[in-house]
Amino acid sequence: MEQTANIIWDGVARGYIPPDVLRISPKLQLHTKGAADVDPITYEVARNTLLNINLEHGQTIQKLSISPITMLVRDFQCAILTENGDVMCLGPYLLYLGNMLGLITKWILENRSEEPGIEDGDVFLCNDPYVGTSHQQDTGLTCPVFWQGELFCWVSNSVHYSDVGGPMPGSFCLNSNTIWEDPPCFPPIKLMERGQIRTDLEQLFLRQSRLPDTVAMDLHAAIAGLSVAKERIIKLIERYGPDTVKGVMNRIIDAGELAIEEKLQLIPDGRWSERVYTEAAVPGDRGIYASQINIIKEGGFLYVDNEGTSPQVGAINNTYAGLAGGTLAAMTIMLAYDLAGVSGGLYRRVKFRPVPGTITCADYPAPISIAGQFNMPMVVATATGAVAKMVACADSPLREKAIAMADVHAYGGSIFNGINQHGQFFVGMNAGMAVGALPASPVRDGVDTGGLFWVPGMEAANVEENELAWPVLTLYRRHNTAGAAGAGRFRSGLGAEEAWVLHGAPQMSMEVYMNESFVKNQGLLGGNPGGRSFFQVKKNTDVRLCLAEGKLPQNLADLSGGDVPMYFKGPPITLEANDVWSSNLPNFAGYGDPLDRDPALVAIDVSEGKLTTADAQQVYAVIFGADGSVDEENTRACRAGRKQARLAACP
């Protein structure tokens, strides 16, 4: 990454990029010595005991944490760095936090090295988001790992934590319009010196939340997953020797730079753009906002810049970190796929040019606490677009990795708080985007609830988990259909719908929620643009009534009750016991026309209950016969007629 000319970036008036060359104090002794030649076996046993050290680091905080957001949908990462901050692995979680990670621990290199100091034993702490975290929630802890007196690597994780402070529960202030608004912002501090928590610290950190026994519970599982990668690499040094572990560590750098190198020899040279459209700064703005990434490929490197996006404003704002974030978890999936989460090579050929005053590289003091909800999936869904514009120009194989756009902005979340029927105080995340749907690609259909493809390792909660957790019961979850949203010659996944009523609680507020006013996604090469994500309620249904008749509803219109106008970004809204609220995750964007879809895929899809009759033929143009079979000849001929259609529109 470099740094663009005469603009300072230095995580305190905007973003932190770092410079080629780390300033670092001389007190801080580095391990840089790597074992040149190191024989294929020990290579090999080496290379994934550090892939697995880094697993086992993100399972151990699976295991140990106990709200809903970590322990079950595995909001997380977790990476194994060099002794310089470069990323070597990552775990299969939120893609966009291992960069993160990075520029933590390259920032406390160059600005904790001095004074306090680094040595063995010490955890530092950072959720400030022009340091490097997407918004204040994913906060970041990163170990030194020292051996006999030197630095020799880094582990480090982020972890959303259920609430930080801040003026709403949950610590997504919608109406924030600087950063004083915002909960507080922690740079660097250290949390655990020489082996030891800092008692303080931790209190200072705890005392801004409103869960601090939740938040507690889970920054110890991180500090345990910290505590048990560092000891496996202690272990695994002793085995083979530093130099040893180090030559293994560069060459699995270098092995995956080679692999990026060569795919992008595969992609002509060239420039790919994608824009994409959000709304509200806060709730009451009616205002358009276009986030922009661009894409020149020149020779092995790629230069990546957001000219074109709109200046900061309100409470949609994201720094740097993530949008080198953002663009870097589409790049991993689509040219990264078979490296096993070794992405450090990955961001070696990529340099980022950020303007910065935008939405999506905003300058101090703009707000970031809502960012994961709104402004960190627009970011992906935008350099999702142009990454798959510029994969689908490569050659085979690498063509075949390009995804649709997928509109990961229709997040489909939503934050709540109130009082559960134990008289106890929470605060609760549907993580509605978990249950997921994946874009079609230039060879297959997408999966229809596949979780999101920029967290691999995500996986929606049950609904006995979701009503475990906090006092709601499920009405239903369901796909959705696959009609004209995201079909082409390839359609996407399908997403789903789920429906809530309150259980065991009187009434909560719904803090955060999105109902979006228009469709933010392209299809990809003449595939349809995805669905659009939407939050309903109605308000004094018969809901109850029908469950004491045993009836569960499944749709909202079946219900009585009047209907509530909902915002993309509204206030919040207070929820009783017989309001009815439902979430949607649409279907994402098509791959190709949609005339050029095998109709056998058509019927699959009317005889699997996906699609109807109806939609078949005004999508697809496939004409089904009274027996219920495709009519070959009579859909070549409506193929061939709406083609020409098109033609002579064409001015």
The other form holds:
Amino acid sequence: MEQTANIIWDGVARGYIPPDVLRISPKLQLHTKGAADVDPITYEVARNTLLNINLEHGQTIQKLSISPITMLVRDFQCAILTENGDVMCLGPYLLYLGNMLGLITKWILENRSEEPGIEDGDVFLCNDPYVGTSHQQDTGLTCPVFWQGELFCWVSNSVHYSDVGGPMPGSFCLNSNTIWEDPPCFPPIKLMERGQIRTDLEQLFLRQSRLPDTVAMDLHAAIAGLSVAKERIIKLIERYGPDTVKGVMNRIIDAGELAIEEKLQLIPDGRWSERVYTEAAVPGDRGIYASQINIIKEGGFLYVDNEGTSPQVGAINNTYAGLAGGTLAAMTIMLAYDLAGVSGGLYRRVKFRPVPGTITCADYPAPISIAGQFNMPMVVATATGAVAKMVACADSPLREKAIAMADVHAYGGSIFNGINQHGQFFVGMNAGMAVGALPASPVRDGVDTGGLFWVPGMEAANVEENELAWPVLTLYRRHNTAGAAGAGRFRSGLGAEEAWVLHGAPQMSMEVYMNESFVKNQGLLGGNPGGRSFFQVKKNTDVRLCLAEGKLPQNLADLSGGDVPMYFKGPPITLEANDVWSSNLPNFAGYGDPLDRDPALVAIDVSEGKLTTADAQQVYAVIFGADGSVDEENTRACRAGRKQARLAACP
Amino acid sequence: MRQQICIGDNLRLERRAGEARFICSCDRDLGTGQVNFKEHCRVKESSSSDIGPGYASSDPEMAGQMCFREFFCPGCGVRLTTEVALVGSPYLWDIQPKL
Ligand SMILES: [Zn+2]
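Take the protein just shown as the form predicted on its own and give its structure as the form predicted together with the partner chain.
Complete assembly follows, chain above in first position.
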């Protein structure tokens, strides 16, 4: 990565940006000899074995972890890296964590190779966002793989741990103004030393948590993932020899880079930008803040900066790791979609020129813990907008790969805690809205509840799984409608909403929720922005009476009781037996002028019950005849009239 | 060397008389490639709560700080792009390809 002149990006005072040549102690011997002449069959066998080893790494974490966020939702990442910490491949999980594993590993090579040293059987743990995590909960483990005394490569993972300390259950510390009000940061520590877990350091990490047993299980699942991956790589080396395997690894990255270079040739040089807004640096704050990403494309390289972004403030900050990771996630989707997770070649072609001291590249001691919920989707959204406009200017077929933006706070998640139906303390992260929605593109509609595109392997927890894990019942989970939100020549996929009531516990505390004051999403090239995410609470309702009568309420408005005034983020809300709450994931952004949408597509949405005829007329100017079919002539006239009216209204 | 760059459905950057110019699909000239084409559009600025059904805010004071901008081609009325922006902020110059 290219560094901004005269600024020390050391991972201490500000985010870590590795130099082009790492300063590694001569005590550490690196295996650098890759065979250049691997035959094509060996190459393909070894290449697929390496990619499958990484998939098995991820599956091991998923099978052995016990937190819903990891086991069900797959909020983690795993990677294989070269001896010097260059990411070779990622799993199909949270894409922005991939580059972070490279940052952590490179920082360790520079800062731990002399003292305490890097040895066979070691595993380093790091949750310090200034070194290279998205927030403290996304704790990274990285493990050197040695062959005959030389460091051959690394296997690494990052897992969201349910609670890593700090003043708020779940460790999302909304009120923090400094890192000292946040969960603790651990710069890389040697959690395992020559094959043995350092129980003292493990206990130090677990001691911070409100859920030490859960975190311990997940931590051991992550260690098991590393062990499996390491063992399989050693077997591969035993079979083909280290120089051949390293040659394959180098060629995998080189081939990925070549594929990116070919795509960059389809894009004209130029500069593209996106700006989105967020609000409330801490609960009660009425401020509005900007996130901006600018991409300059020059020849075979992309140069990224965040000029135009607000200065760091309150709790809404991420470090360089988040800026780079979120940007590379958007680029992976639109430029490296065909590389099966081999992202290292892309990373070589992107140079960052970040503006420090900003909400998307904060300096120490800005707090970072809420970034996973607030900043990271915002960075991904900002980057998506800029990358999409650039890709939309490319020659075909790349231009068709542009996608519109997801919601700026797209996880739609809420975080809550209390005593569960089994009398035990719990922290819940509702990921029901991980059903997601794929946004529109220049050639097609998005996919209804099509997932979150920067977490390809993510799945929403089933209603029943949520009800098993926490003292809740789901009243409904359903698609949004296809109204104005996300409309365009091609519309966004539909998001969803759901409503809950307590079950089996008298109360719980809702700590993190998002009720956006205004829509933050941006439409793509004439499309409507996506919708507004909401969180609604109705107190003292007659929901129990309805349920006793065999009625399942399908709208908060149908229930008696009082609405609670909601801010974007507010103080914790105590939810009690007769309270009902609902949240949504809004539709994402649309593409192109809604008045240019094919009326036949509008008719399909109406026939499938996704769009009302009233909205079809208001949003798309499509007129239906008495027989329910599109009135082509009146639709044409209506659309022409609307376009004239636009010009008449703004002389 | 590219003679034109298509930007979405309707906008393109095209070489005319040796200069790169933004052109709409209706052939309306939207100015030199050296200037933000939004400056040559008809612009409607409305409340961020009034984009359409479903956008109404539960916090009108906060929402009132934001606006929704629609940039229409003055020739044909097609909507070329939109912005959700702080009231009073300059237009974002977000598309600057080089021909
Ligand atoms: Zn026009």
